[in-house]
Structure formats: C-alpha cells, structure tokens
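Presented as structure tokens, the chain that follows is alone, the form predicted alone.
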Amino acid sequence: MQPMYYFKQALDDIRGAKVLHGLAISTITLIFLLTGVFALVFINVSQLMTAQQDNVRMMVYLKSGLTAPELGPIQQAIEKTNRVKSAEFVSKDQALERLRQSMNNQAGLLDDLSDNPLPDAFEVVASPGEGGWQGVKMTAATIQKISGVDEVNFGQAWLEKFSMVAELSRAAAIAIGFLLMVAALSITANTIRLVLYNRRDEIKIMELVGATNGFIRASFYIQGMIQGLLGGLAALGLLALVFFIIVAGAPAQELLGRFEFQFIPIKYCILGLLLSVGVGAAGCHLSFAQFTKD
C-alpha cells in the first residue's frame, strides 16, 4: 500500500507545481536531447571509421621503364603482403582515360599533352582488421619496399586528419555529455528543493510524530525519478523523430556510398533512460542534503 501512497503523493506534488515541474522536465529534455545528438555523432563517426577501414584502397605507383614480364612478380609480391585482399593493374593509358572521364567538360585540357605523364600502377584493396590505420601504414611500408614500386598512396594526410577529428569529437562528446549531466542533476535538485521548502512545515510535523526519513523522502525521490524519466523519454522521442525524418533521408547518405546512418542502439537507449531516472534520484538526494543543512 505504501508504494502507491508514495506515488500518489509524488503526482499530487507535481500537479500542485505544474509550471515548476514542467520547466524542469523541459530543461531535462533539452539536455538529454543534446546529449543524444552527441551520442549519434559519436556512434556514426565510429561506424564510418569502421566502414572506411573494411576496404582501404591504395594506389601503388610503379617506376617507369618496367617491362610486362616484370609486372607479374610485383603483383604477386603485393598480393602476398599481409592485409592485402586484391591488386589490379592499371596501365598509364587506363589511368589517363579515368582522369579524362572524371574531368567531364574539362577533359579537353588533356588533348594538348604530348606524352602521358601518368605512371603505371596497381590498385590495391587492403583490410587492416584489428590493426586499424596503423596496420594500413605497415602494409603500405611493406609494399613500398618491393622492387619496382615508386610510391604508395592511400590518402595518408586525409586519414590522419579524419582520425584526429574522430578522436577529438569523441573526447568532446564525453566532456560535454558530462557537463550536461551535471546541469540536469542541478536542475532536478533545485526543483525538488523548492518543493521541499514549500512543504517544510508539513515535513517538520511528520518528523515530530515519528515518521521515518524513508517515509518522508520516498515521494520526493519518486518526483525526481519521474522528472528524469519523462525528460529522457521526451528527448529520445524527439531525437528519433529528427533522425528518421530528416537524417535518414538526407542526400549526404548518397555521398558516403553504402554507409548507412545508425540510430542509437536499443541497449544504449535503455541505458540513457535509466541514467535519466538516476539523475532524477541523485538530484533529489542533493536537494535533501542541502535542505537538511538549512
């Protein structure tokens, strides 16, 4: 019977201060919505990094003057290199034709060339696996040592910058998420503290007649947990709405090939809701600590 009494008392307090609790829940919703946005960015950046690592393309440029019989051993050596999945020969004429096609209307600029300046090359597909980008570098360094290879290019500068941005975004998401949780905790604590001060005379009377701390505090803890839960549910609903209506159908998806944006996994959604409830309970605990001091 007592749990129902606590829950009813908590709902009565919320109804009695609708504006106050409404503002608190709205603010918590905004905070958890921002946290969800950072979580989405973190998840999709990590997924994109993984997708990019699955099939890394390298261009292995060959030294000039190599004969056809010399190309076979080079290709075999490349294919035997650790992490290499395939190696396809691209002649200098094929490379020039690809360049011409990629230039579209500006392809006429290539007509004035007296000689083909492009080298023969092998287009290599590698899978770094658990080695990550460090494994890609090791594979490139091994191929570079093969006789007849002039240069290995796999967008090193771009990949290093992308990795750095991914690490910075991960660190920023964690730091900002922590600050947002602290803000949500403070808002919940302040809201419950105001309710406590409004009912301080009633609380004093309950203490005088022998009511236990658990009996007095239970409904307030439930209020904080309800605030957190409603804020978390509203934030999750808004985030899902924005994601599935706007992000999932964005043209940017076509620019990323087969990569598909991922929503927050269900286990992390549940964890987020539990966290929001926990923040509500912790905020109530802080408000009681301050109320007791006063």
Contents of the next structure:
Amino acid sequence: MQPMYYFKQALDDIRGAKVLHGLAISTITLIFLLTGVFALVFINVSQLMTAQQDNVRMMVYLKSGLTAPELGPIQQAIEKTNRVKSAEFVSKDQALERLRQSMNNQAGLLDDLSDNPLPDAFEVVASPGEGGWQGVKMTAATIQKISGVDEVNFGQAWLEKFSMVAELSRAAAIAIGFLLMVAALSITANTIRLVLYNRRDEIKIMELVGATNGFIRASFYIQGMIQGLLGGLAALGLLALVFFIIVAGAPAQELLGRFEFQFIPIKYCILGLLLSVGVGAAGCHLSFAQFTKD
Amino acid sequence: MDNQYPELENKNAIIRMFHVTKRYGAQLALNDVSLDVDANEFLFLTGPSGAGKSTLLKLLYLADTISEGQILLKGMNLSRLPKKRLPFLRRNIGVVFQDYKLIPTRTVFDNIALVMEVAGANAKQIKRKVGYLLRTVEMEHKAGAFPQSLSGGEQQRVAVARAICGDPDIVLADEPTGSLDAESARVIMELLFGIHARGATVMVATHDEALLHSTRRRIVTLKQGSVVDLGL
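For comparison with the form predicted alone, provide the form predicted in complex with the partner chain.
Everything in the complex follows now, all chains and molecules, and the chain you saw is the first one.
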C-alpha cells in the first residue's frame, strides 16, 4: 500500500480535469445544500414540537355555581393527576379582564355585557414526558372526570395537526434526502467514468506493467472521496453562512418570538460529511463496474 | 524406456508454446505454433507484416488469450493461471512496444518509476533505480520532460528503461527499432543486448533484415500465422 502515491495521483488527476471535477463538486454541493436545508427545517420543526410538548397548557373550565370551599378539593385533585406540574385558579372576573386586555381597541364591546358569561377555570400546566400526546390526552380525560369540572381544553386539534405535519415533514425529508443522494451518486459516477475513459490507455499500460486492480482503482476512489468531501464541506459552509446571517437573524426571530432556531448538530454535520465521502466512493465503485463491463 | 512425449522435455525453457492457435473471429492470426525459448536466450522473431509476430508477443505478455493450445511461462500454464495472479506474472515480463506506450501525462521519470510503484517499492528505492536507468539510457537530462517533447529514439529509450526497471526475467520487444533512424536503432539494440548480458531472456520481433543479420542470434520465422523456421 502506498497511500501517498495514490493521494498524489488523485490530486494530479483532479488538477488535470479541473473543469470536469469542478462541475461535479458544484453539483454535489448543490445537492448536499438542498439536503441540508431539509435537515435544518426538520430539526427546527422537531424542536418546536418538543418545546410545545414540554409545557402543555390546559384550561379546565368549571361548572357554574361552585362555592369557594368546593374549589380547594378540585385543585388538589387536579394537582394529584399524573403529569400535572401546576394548577392555578383563574376566576371568571380575572378571565374577563384577560379577555379585555387581549381585545385591545375592541375591549369596549365587553362593556355592553350585563353579565360575565365566562366560567371559573384552572390554568393547568402539564408535562407529557415520554407519553407524548397520548399522555396529555389521558391527563385531560382524568381531569374531565373530577367532580365540578365542565370541560378541558388544550388545543388538541391544532397540536395533533402540528404533530402530523411534523411527521410528514420527517418522512418527506428522508425521501427527498434519499433521492438527492442517488443524484449525487450518479453525478460522481459519471464524472469518474469520464476520467476513466479519458485515461483508458494509461490504465491498459498500468495493467501491462503488472498493476493490480486495487492499485489502479485506489487513486480513482480517492478522487471520488475528495469530490464528495469538497462538495459536502462547501454545502455545509454555505448552509452555515445562510443560517447564521439570515435565518437566525432578527426577522426570523421576530416571527417566532422566544423560539430559538438551531443549526444542524455537530454530530449530524460530521455524519453528513462522512456520507458525502461515502457517496463519492460509491459513485466511483459504480463507474468502475460500468467501465469493466464496457 | 523412451519418453512418449519428447517435446515436453526441456528444462532450460522459460517460454514454452504448445500448438498455439489464435483466432480473431474467422481470421486465423496464429496457427498451431509450438516454440521453446531457453532462459537467457536472445531470439529474433521475424516474418512479413501480418505474419503473427505481434500476436505471438501479445499472448506472451498476457494482453490477449489463446484460442487453442498451451503456453507455459516460467513453468506456469497461462490458461490455468488465476486472474488474480496475472499482475504478478506480468511483473516478470518487460515489454518494449513499437509505439512506445508512454503515459503522456507523466514525466520520463514517472513513466519509468511506474513499474516499481506498481510493485510497491518505496520512494528511495525508486529514485535510486530510476536514476541509474536514466543514466544507462542517457536520458538523465530529460527526467522531468513529458513524452510528447521527446524524439522517437528518446521515447524508445525511455520505453526500454521502463521495460527493464523491474529486473524482469523476460523482455519482449515488438519492432523496437521500426520507426527509428539508424543511430537510434543501434542505441536501442545495444540496450537490449546489455539486458540480455545481465541474464534476461530477450525476444525481439522485427522484419528489419539488416538488423537480423548484424548479429548471430537465433531467428524464428513466421508466415501467415505459422512457424516456418524455428532457427535451430
């Protein structure tokens, strides 16, 4: 084994066909950039979901006509319920005041009310933990059974839809990522194949002087891996640039308030780079299979 | 008791061909050729164009396979040789091609060094050996040049240096002086005689009558794919 020889040969080949390799690296960059964008979207959607799930807020509306001494046992029963972190009483007057504040300029509409239509309630914070949405549902159902509770609302319809969208986006990201990898593989394979045909006389000479298959192939595999690595690195660099300048900047933060956008975790960045190197090597393998067949 | 197969007895032979036939489609390139070449023999292979000289050499340097018959190289039957072993057998054979077959993208030094790189030699060994060979073929001053900048004679000298770089037991030269002027041809032949003097078996295919008769060596003559004179 002569790693330095193979490496030098691979670099010489890349230098000898700069345009061809440059085009291939640019295309791989584009493909990995697209894959990176999907990964970024998926990671942040998942993050948003997790943030939502960490502290689920439920409104537990009470039946009308309950007296103050009856509220204590209800609060205790709610607080004892599995996954409940806290339960804070919100009287109907407090609820009306909150509504008034949230209506801003239109708060005057409430002045015409002769009676406060809002019920007393408990604002409950639950932590679903491992159980996920099923756990939240079970907690809500348990609270619903407590005597004096009229209705439990935790925006389940919206959250379930959100959860479904997140699942779909995950499946789409995997499928699109797979297709993009196939495209990257095909591009690397075609580039190496062109180099192989360009050097077929040289390969023949190498065979005649006693080169083994491994000797002939090694530098081509390195070329493929260098292509993949450079494409992967360029894509990662561009993605980081776009992310830190635009996405994580002020406009996006204004849009989602306290939510902090996350870049792709370092272990996945490394995994992506390894994947790009693997795609380069696999592309080379495919082109050799075709070349040998021809 | 007499040996039933006297033709099988030749312990000195490094190359043995038994009833070798080579066809390209319907065309018969070699027809029932049997030939023994002894170790450290210098032999000319001659015949008119199309006689089968290059085909015979191609079979010996394993660039092609036979249609019928058997070839033994250093005692190894080429028909039964596993594909994996081919590169290692080829390292025992140095080839000088009529069209040089130098790699245009590599320098003179790198073209010669290729043989040693393939065999796994280290950089120090390569530098020493290639340097010696460049001095031998008087091309030291052109070590960094690329083949296209060299004359035909210079390219052939590089090709000879490459052929002997791995210290092969057998050197096959296909019309090595075919496209060279008289002086370049003389230099090339001197190099080949030198290789032979150091112990290699050399087989030179040529139809150059002057070259054939300039030295007293065995001459095997082919005509239309068949051996018409073994030169014994």
